[in-house]
Amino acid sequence: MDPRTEQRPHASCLADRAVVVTGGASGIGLAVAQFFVARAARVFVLDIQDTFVDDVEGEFLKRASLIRTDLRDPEAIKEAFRLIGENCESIKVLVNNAGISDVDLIETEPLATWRAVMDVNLTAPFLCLQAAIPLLRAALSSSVINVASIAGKRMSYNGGAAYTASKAGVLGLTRHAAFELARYGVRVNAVCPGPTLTPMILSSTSAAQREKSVDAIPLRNWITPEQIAEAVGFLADDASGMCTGISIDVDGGFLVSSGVPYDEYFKRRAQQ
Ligand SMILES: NC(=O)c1ccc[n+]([C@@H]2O[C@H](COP(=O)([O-])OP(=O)(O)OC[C@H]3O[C@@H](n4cnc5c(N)ncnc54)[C@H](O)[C@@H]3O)[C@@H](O)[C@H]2O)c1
């Protein structure tokens, strides 16, 4: 039987279906986990933290389990998916979201930093995908969404070369996996967030700095984690049933602006 052509269960129905979210204890991953819990999915969060950073409600905790996993450790990843397999017959959605960043210049970056960023941002999505394939196949139609970054399509302002390279790598992994796994009815896509207001950014920047950053976003707002979750939800849904190997930029127009402060562009035009 070819899963591409046979009758499949409706992908939009997520009730009691298993969804795995890496890095779901905070920020974008937590918003993604909440998105799927709100649709009655059974959510497994793999994170190095052993508690959710926000006060999450009782209903959320009934449907979401946090499996403490250091995604730098291939054995820990295998063990996490073994545990998930004990609890469900298939995985409907895998969201590879966990990510870290470097800040060094290339000239001074320690090799250990480069490797740590690659391990979490690129090798872990590969290993999670590999470990999940039997359970993704068992769902008959399923979806993998990799949270990359617009940095993977240009460069990172705040992160270093490892961050940029890892996110470009995630986009390559997305395309290649989309091709190989299409025969199993597994779609693989990516979301590329632009500047997103996560708790980490809120605590590490001042209101004035955040206001200034908005100057370079044509749609004049920071992106919210919930807006990224909506794009992930679209890629998990039947509505995107013929999309695979693609990436959706959720960036308020940041990528097309090439960093040009928005108002300056119009001032210059007015003077010409
Ligand atoms: N916030 C932004 O502006 C932005 C922009 C573009 C892309 N992204 C991407 O979105 C994703 C989520 O970012 P965020 O802003 O929510 O960050 P965050 O720091 O709030 O969340 C990242 C999560 O990953 C987990 N994590 C980190 N290292 C881990 C490890 N070794 N093992 C398991 N879990 C680990 C953290 O504990 C955390 O819960 C990342 O891949 C990031 O690169 C974020």
Ligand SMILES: NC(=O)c1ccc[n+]([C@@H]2O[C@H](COP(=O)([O-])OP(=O)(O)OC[C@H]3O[C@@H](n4cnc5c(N)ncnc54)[C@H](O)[C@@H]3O)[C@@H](O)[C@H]2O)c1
Given for the second form:
Amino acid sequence: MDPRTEQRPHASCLADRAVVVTGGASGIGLAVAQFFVARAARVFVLDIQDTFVDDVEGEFLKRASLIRTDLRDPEAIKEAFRLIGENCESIKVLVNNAGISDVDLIETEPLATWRAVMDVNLTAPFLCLQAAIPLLRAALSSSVINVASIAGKRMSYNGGAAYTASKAGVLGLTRHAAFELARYGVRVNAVCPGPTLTPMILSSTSAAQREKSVDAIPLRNWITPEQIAEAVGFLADDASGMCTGISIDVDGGFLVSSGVPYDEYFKRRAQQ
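Okay, that's the form predicted in complex with this ligand, but what's the structure of the form predicted on its own?
FYI, this one's just the chain on its own, none of its partners or other molecules.
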């Protein structure tokens, strides 16, 4: 039977279904893991960190397992999915979230930095997807969500060229994988966060820079990791059952503002 037309369980029924989140020990990834735990999923977090950054307890620790994984290492990725396969017959949702950034200008960036960013941000999602395909197929209806960035559609002001290029590559990988894996009933989509208050942003910007950035966000707030998690959850649910190969911008209108201070737009119009 063609898996594209086969009767499938409702994707929102996540109770005890396996969800894999890379980079889930902190930031957006942790918010995503918490989102799925709250819906009774069994969550496997792949992260280079040994522990969750925030204090987590109770039901979360009962349903979330942290597998220490260096996502720069192809063999470590294979081993992580082997372990998951020993515990689960299928994977319902794979969220490729882990990411790092660079700060150098193109003319000064070391090749080692470029390669490190590409390894984590682009090669790791490819390898995780590749390793997960048998378990995703076994779910009959499954979903892959790649966390890209609006930088992949324009450029990064806080990161460097490697970050921008890697996130553009994630969007390309998303489209191509959506086409190839549709025959297995696997949907592949992306979420593109805008200015989000993650540990990476907090460590690379000052409070003054963050306050100034709000001027270019029409909805006048930084995005929270929990809001990104909600978008990921939508793409994992049957509510988006005919969506594949798309990306959802969660940026408060940042892209449509083109970086122009929001109030400045109205001031100019008032003077005309």
